[in-house]
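This document opens with one chain alone, in structure tokens, the form predicted alone.
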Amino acid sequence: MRNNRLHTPDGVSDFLGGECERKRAAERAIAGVFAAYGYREAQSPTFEYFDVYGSGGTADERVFRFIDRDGAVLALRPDMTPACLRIAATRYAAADAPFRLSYIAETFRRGEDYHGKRREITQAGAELIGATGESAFAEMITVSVESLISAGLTDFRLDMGSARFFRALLAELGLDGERGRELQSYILSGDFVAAGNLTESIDAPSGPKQLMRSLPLFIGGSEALERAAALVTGSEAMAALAALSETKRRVDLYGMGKYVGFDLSMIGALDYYTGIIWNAYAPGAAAAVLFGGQYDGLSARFGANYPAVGFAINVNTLLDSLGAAPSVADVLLVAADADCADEAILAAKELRRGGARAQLSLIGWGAEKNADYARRQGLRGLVYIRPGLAEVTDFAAGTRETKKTRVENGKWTII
């Protein structure tokens, strides 16, 4: 039988040495990226009632659902931007919009099969609630794009796709309702071929139905929307492809176009996102880094009517796309012989007052032992002192420099 208090649950994991280090070094960055456009960062409780993320569908089996004393079911937040619709409904005033909003935390989601995903989630993201248009969205995708460069990822794409594209295409075809939603399901899931089957049972144009039969064919640069827009026929459609155009246009202007991309393949949850969707992909991940778009119907679950526009990275995945974390950490241990105890702490000090990270030997004295333990503790160096002398050693480079030192009025220097 196993030991439950050896293991930790499928889906979460613990975060060690560098691999916490290199995870906080990337949320620092992202918040950073938030800080500079102007999003104040915002803090919700890990759980809230039920009634902030349910909404009766089938998405609620994703939740995290517990009863607090008093019977009111409360619930693990899997995803922060319900609770920033509902910090912008009942703590700005509607005249103060838009509101900027960001937030880096854990977010929990359970399912059927946990095999290779994960449970516990920290997301990073940023909300814009109370604006829309293409600014809106260029000045959100930029920031997108921003965010994973300063956390260290520079190969990587951003695609665009629109809802509204979709529901107008959709509209193109005559297919709404239980059909409409068959053929949303079949393109959600990859399934292209059934995709073509249902569309070309149907009566309707030639044109928007030869687009629907071949949308993943329709990504790439601007020349993947003048094909599309040469099939389709109706005037929202057309406006849905020049509000992609056009965003497309403004994020040049930030310097940030050459990530970005367009892909009519990209539908989203219909009943979530109503306009601009955009998903990053990068090497070494298995889903996608980043994943955002236009949800202006969700507020009215918190009695407001805003606009809103927002997206959230994956920071687990981030740190996959990365690579391994750095297995030395940069951090000095500090050791000496016995009659130098009292100067080895004077030391540490010292090299911490420089700006080095520094340890303190616990193991005793002897420079083989602390190199020994220093190398297995995956540290950059050693610094061994002796009546005098200090021998620095850094594995990495595999040097070893022998220096004088003194001891005045308490301050230890090397002369």
Second form
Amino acid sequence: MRNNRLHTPDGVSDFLGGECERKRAAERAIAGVFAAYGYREAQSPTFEYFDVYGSGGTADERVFRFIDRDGAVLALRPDMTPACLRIAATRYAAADAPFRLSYIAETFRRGEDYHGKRREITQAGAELIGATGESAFAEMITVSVESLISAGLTDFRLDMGSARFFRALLAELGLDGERGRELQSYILSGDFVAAGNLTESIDAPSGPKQLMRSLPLFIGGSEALERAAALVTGSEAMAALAALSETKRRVDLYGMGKYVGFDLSMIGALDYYTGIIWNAYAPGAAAAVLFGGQYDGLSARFGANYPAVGFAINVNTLLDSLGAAPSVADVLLVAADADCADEAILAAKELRRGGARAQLSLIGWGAEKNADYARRQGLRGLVYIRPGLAEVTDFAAGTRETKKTRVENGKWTII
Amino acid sequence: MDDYLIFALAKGRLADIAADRFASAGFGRAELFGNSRKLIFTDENTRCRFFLAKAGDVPTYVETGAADVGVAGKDVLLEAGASVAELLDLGFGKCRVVVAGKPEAAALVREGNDIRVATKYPNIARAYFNDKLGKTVEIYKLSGSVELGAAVGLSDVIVDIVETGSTLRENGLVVVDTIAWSSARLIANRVSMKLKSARIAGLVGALGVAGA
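Having displayed the form predicted alone, please output the structure of the form predicted in complex with its partner chain.
And the full complex, kicking off with our chain again.
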């Protein structure tokens, strides 16, 4: 029988060594971009009342739930957006809006049983609450792009779509109510064949029909928007396309336009997203590394009335596309002959003061065994201390030098 | 970013049909597979790579991005529930997913409960009986010759695909209900749809015109 003590459950994992360092470095870089744009970090509880998250951006059945002492239903946060909206609505005064919040936090979702889907996901995100319009969207998209670049991602693409445009298109097709929802669910699940068949069966103007039947062909640059604009007629659909186009123009001003395109097949869960939506994809990752959008209705659940726009980076997915972690840790092992143990402490202290990372060998091995240990640990090199001497070996560079040293007033120096 | 476009196809007769359709759309070339027993084939001229997988695994290869696009029957897609984009009905490989059984099974499905079902499609069977009919079922997963399940009394009914229905008839079974109509679908990885959007749109455009 399998011994569960030795395994982690499906969908969660350890992060060790270089992988962990790489994750933290990405998080720090992203946090730096958030701060540079004035987004202040918010920490919310890991679990809250289910009521905060229920019927939010995550399907209820995917929320981890448990019962409090008094019978209240609690939930591990499946994402951070509802908590940010709750915070804006209940902790800050409306007169002080807009609010810029950011977070880096673990989120939890029940995944499918297989396909290797993660159940614990680190999300790094920002929310702009109480502001709206193309200038707000462009800022958020720019922060999205800069965050990914700061984390080291170079090859990626961010596409904008519009839930507002899709709603307008449904209206032009005369599809409201049940049939509209059916069409929406086909497109959300990626079944464009069923969506096409349903569209084919209705009596509606040919332009909007053609667009709805071939939504996946409307992915690309501004020419995709122009082709779409030629097929719709209503003012609402045209206004939604104009908003996308104007947002892109402003992102161009920020200098980030070359990463940004359009995807009109991206419609979002319509009860959640109200306008613009965007996703970023990179090679090597099986899902979006970043997703964001406008959700003007969400704050009403917390008794407020803020327009809101925000995004989250799926840090685990981001790491997948960044490739393998470096295997060598930039750390020196400081070891010493038995009679030089005191000198080794001073030497390590001095190396750290000079900006190096140094770990002290606490075991009285000789030079050879210490070198062996340092190599197996993936450390960069070994500094072996002998009376008045230091043997400095850099494994990567393949160099080995012996330097004269002295200790004066409790300070170790290379002469 | 714009390297090979990778296709996952189901081993067998349908792979040849699909590959020919792709070739006439300008992706790959005719008679790519020949009589080779290889599993991976590359056409340098059109920058396409094809591999042959077991039919039921095609959605997994495409979902994870091991392949950008693939061809899978709707029956397989319904069973796999994979998160892929379904772009085109290719129109071949037509069949039905049906509930079948001995003639008396129709009444059992209509009025009975705790029905025993043998199938290669447990997810489709469960969704049909539990969600659509609201009935409790006991499912036996078989890996082939599913008709036998109902014919020898392992189960009350089977859920399986039929093309002409002759195998059912020869084993004394009749169709009780049609759950879904199936045909070969062009599917795509949802990330590839973004990162290789121009090539995939070109493929959809060329196949769509050819198939119309």
